[in-house]
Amino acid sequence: MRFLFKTDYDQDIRLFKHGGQVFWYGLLMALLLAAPFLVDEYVMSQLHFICIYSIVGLGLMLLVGFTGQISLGHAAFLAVGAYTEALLQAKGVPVFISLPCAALFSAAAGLIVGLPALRLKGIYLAIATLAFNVIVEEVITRWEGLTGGNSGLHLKPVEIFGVTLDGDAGFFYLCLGLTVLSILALMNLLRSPTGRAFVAIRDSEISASCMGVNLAKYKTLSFAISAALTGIGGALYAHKVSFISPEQFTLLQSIELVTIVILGGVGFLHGAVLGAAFLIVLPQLISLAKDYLPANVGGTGLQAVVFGLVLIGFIIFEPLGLYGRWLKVRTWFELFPFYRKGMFRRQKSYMKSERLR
């Protein structure tokens, strides 16, 4: 088992806390850097995708595992950046500018989502969130001057100075470094007062009021950073797939954004990433299965079962998620033979307040 003994303040605020993180995660980098020369291009798309996702999985990861508020609405930020982005680059604006504007119209559109629901939370808010999604979908399905309607919109490969982003390389590396950067900045930010201040709106709104933290500020810069990110996801999403409309930005969308969350473990960073993974390495998996299936058994159906039996697993016997399910492997490995089986068991605690109701 690993010990850190520190000696100093700024080893509480480094991001690598020991050399093994060093190690591991550069190694994981340079192997992502070199996929382009070793991966064919079909598995490039999907590495394409699970940095996409995984930036929409940190937005909504900021939102629901550290600020405690559910979302079922997302995909109506997802659209917001994927139309965003696609009508400044019809109009010419380079995507160094488009992709910022992506990020604040979805920012924009958080904070319309945030402010009614101060007073709402739990199933309320979802139902809220959900309405909005509903509403987001039906204004680009009836908005046909502006969004082309049911039509949709085409989008050309990405333009960075004048060289076009056309290969499966370039593009891979402009999704790999916005899904660091927004992990490095989430990091940062979590480790900030801001953040501090999402984890205690999290934990117990009273005792973060009773505290002074603004629960109306920082709910609403909650939904607006979570919104900003998935706004970025959008964009890029756009430009990977080359075409959008509405169909692809409906509730079923939104459920399968929280199923990154759920499954990759609620509360962790990682967790963003490992889910995005899981997301779209699981239907490859099932199409892979069908071969040896029977024909009455592989039908169009099997994917939303096994999703449904997958997501189900995980809420009864692995709430934490898979990073969950590797901080309990790994710590089995560090206290072998003295790890206990009920070390990660969630403990209820209630408060005064509570009991009263």
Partner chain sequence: MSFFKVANLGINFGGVVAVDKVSFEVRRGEVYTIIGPNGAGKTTIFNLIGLIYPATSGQIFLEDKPLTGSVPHRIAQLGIARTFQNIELFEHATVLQNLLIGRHRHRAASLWQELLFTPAVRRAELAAREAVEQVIDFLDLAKYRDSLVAGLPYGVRKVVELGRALATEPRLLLLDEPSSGLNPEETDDMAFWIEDIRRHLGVTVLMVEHDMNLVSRVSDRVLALNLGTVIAEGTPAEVQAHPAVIEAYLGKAA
The other form holds:
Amino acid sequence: MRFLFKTDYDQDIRLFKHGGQVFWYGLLMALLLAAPFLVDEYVMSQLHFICIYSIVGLGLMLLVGFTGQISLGHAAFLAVGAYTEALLQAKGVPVFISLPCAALFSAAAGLIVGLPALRLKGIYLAIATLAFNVIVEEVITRWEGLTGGNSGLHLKPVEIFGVTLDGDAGFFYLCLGLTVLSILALMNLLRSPTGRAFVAIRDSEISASCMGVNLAKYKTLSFAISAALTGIGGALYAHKVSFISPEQFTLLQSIELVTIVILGGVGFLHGAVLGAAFLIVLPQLISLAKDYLPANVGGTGLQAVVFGLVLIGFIIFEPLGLYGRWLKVRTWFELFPFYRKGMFRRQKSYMKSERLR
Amino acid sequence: MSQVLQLLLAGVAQGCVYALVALGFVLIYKATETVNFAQGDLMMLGGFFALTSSVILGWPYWATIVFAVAAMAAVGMLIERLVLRPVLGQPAFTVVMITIGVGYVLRGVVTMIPGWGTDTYTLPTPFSEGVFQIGEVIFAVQQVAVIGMTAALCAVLYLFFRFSKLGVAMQATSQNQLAAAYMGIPVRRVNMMIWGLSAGVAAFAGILLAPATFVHSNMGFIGLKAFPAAVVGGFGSVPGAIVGGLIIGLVEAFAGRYMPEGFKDVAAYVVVLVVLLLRPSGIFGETAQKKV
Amino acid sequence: MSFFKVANLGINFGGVVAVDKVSFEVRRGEVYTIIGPNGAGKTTIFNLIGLIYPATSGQIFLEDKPLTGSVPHRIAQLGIARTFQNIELFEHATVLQNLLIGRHRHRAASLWQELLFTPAVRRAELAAREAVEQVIDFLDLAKYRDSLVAGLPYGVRKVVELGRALATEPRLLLLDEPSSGLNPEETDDMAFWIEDIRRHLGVTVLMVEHDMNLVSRVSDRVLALNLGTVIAEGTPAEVQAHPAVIEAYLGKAA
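Right, the form predicted alone is done; let's see the coordinates for the form predicted in complex with its partner chain.
Let's see the whole complex now, leading with the same chain.
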């Protein structure tokens, strides 16, 4: 077990707490940078998706895990990002302008959704975001002049300074770079007053406002930042799949995005990345398993069943998600042989009422 | 004028189904503060049970209703016992996600069962085709039956909650779990019963809906329309659910007639956003501030 | 110029008059305590000062500037901090983070600076930590610094909440029943701290409290409420001896 002897406040603030972290994250980064030369095209494609979903997951994690606001409408922000990118690219706007625009437009949409969030709590907020999702989807379907309706829009590969990133490597570095930037930005945010204000709102709104936190400002801000990240994810997603249509941005997509946060571990940035990786890998595992199952079980329903069971299983047996599981494993090794079973157990309340009586 | 009446009738009939699904949401929400996102899928499963008894086993309509409702009540209680009870007391959002998981499983499992699968089926009813006319308004027997059966179910539920011991215990549990537990009400068992009741109501809704949408593994998505109904009525209010369902049904019927194409599908959601902006806890919802 | 003044404050909850025409003035640097039986409207007055409830009538002034009509987070930014009767901490954060949120009103950087964590933000963070460490030292919280609040015993949480309020560097500190739920030893510590807060930090304290030992020990002046109205004001001894106060607590003598 590592003991950190702190002699300076800066040790609390810095991003890497000790040399071990620098080593392991450096190694991970080196492996990822080398990935295009090590793995085949198919794995690369999955890595693209993992990066893209990580960015979206990070956005949702900020909102759900750190600000405590529920959203079942993030597919709408994904759509705003994707369509902005597609339309701007068709107009010949270079990617280093269109990508920020995608983020900006999504953030604007996030502000709009954030406004009702000032008055709505819990389930009412969830329903409002859900309604927003359905309406955006319908608008995209009906506004054929702009979005092509159900026939969708096609995108060309990303082009930076005349270099086309159609190969796996180039686009991967773009996605990876943006993922790392998003993580750094969020880590910075979370170690400064804004991030703490978000956590304050999550844990006790009334107390937060008595500490001088402007609830309206920070809630909408959280929605906007979350939506902006999702918009960037959407723009990359649009390039990755090169064809977008309304049915990619349904409520079910929103729910899948939220499961990233739940499976990864609510309240940990690591969780967003782990959850995204899990969400991408799971369907691959299922299709592998299909060969060994009878025809009626291995049909279209299998994915839904496995997905549902995984979700239920995680919530019942590992509420802290994949990252929580990793923390436990790590603690077990660090403390060996002194790990106790109840170390991470949280106190259970009889029933936590949200009806505020 | 007759057209308006015609639309009223269609809207109320559709609204009744929304109301029944919304009722299922509200029953569970009031008791356990859980929003059951699988309510639509419970309805779907109820539809398939009805299909089994009516088409495969060839039972009469009334027996089909009894069978489907009873079977779903059992499924509902099973779900509560296996999935919901372990997470009692966890944050609401976590529990919502678990019901979403249940929904996924139900939709998937249905496609795996021989004889159900991914196909679309019709559920025969004794009042399938008939119409009659009063004045200029054409009444489809189907619609009238839906309205009548919904009204009957509401009356039964009202009497149940008002006069039966279990109904009163359920009300007490909804008001204050801890106090109910101190009064000797077995809260966990009552919660299980409420899930059973709610699933039974869902099965009933499924049977009423089946003639309009047919029975298939994705028919549960109509449950998403019932959300707005429950919210418009205020999530914790039983009469609110009925009124909310009717409002959404009517708005849809009129939006489909008088608004541009496509508006019908989002009308419910526009209504819910407007209601939430004006009254953040719905029309019948209780507004309370946290005490410090 | 008065430091803090409440004039004719009143609020009705659906026809029930919870606080009725309450007026008092707190002088700079004193400890002013509001006492009264349950339901007298003491905490409601705090919630009115914090603008959590909108007052039906009356005015609140800090240094002659009216607070009514403002918004809750402005109150904190003006230098009024409070604690809560039943503890409202940020449960899933550490003690240190809780206290750092107390520093929120001193935030100066913009969002973009924070996203990039510029040197200015780092300097501000270091300064914030230094200030918070002083509070930690003052309240003897060092051993709990990195523990999650959710796992701490009640007495410690109460102190953490006091620390969070102090971390805002308030001019006026509102303490809502600081001794409730504490054992005699902890209550004793609390009394020391309140005296120190007034003497060494120069913070004015407005307090709601039941424990008359604590009240007489630390308060300069006491206001007694019953059923939303003022029944007595004066030194602790005067108020305790006031017939109306005795009647409110013990009932009318037969």
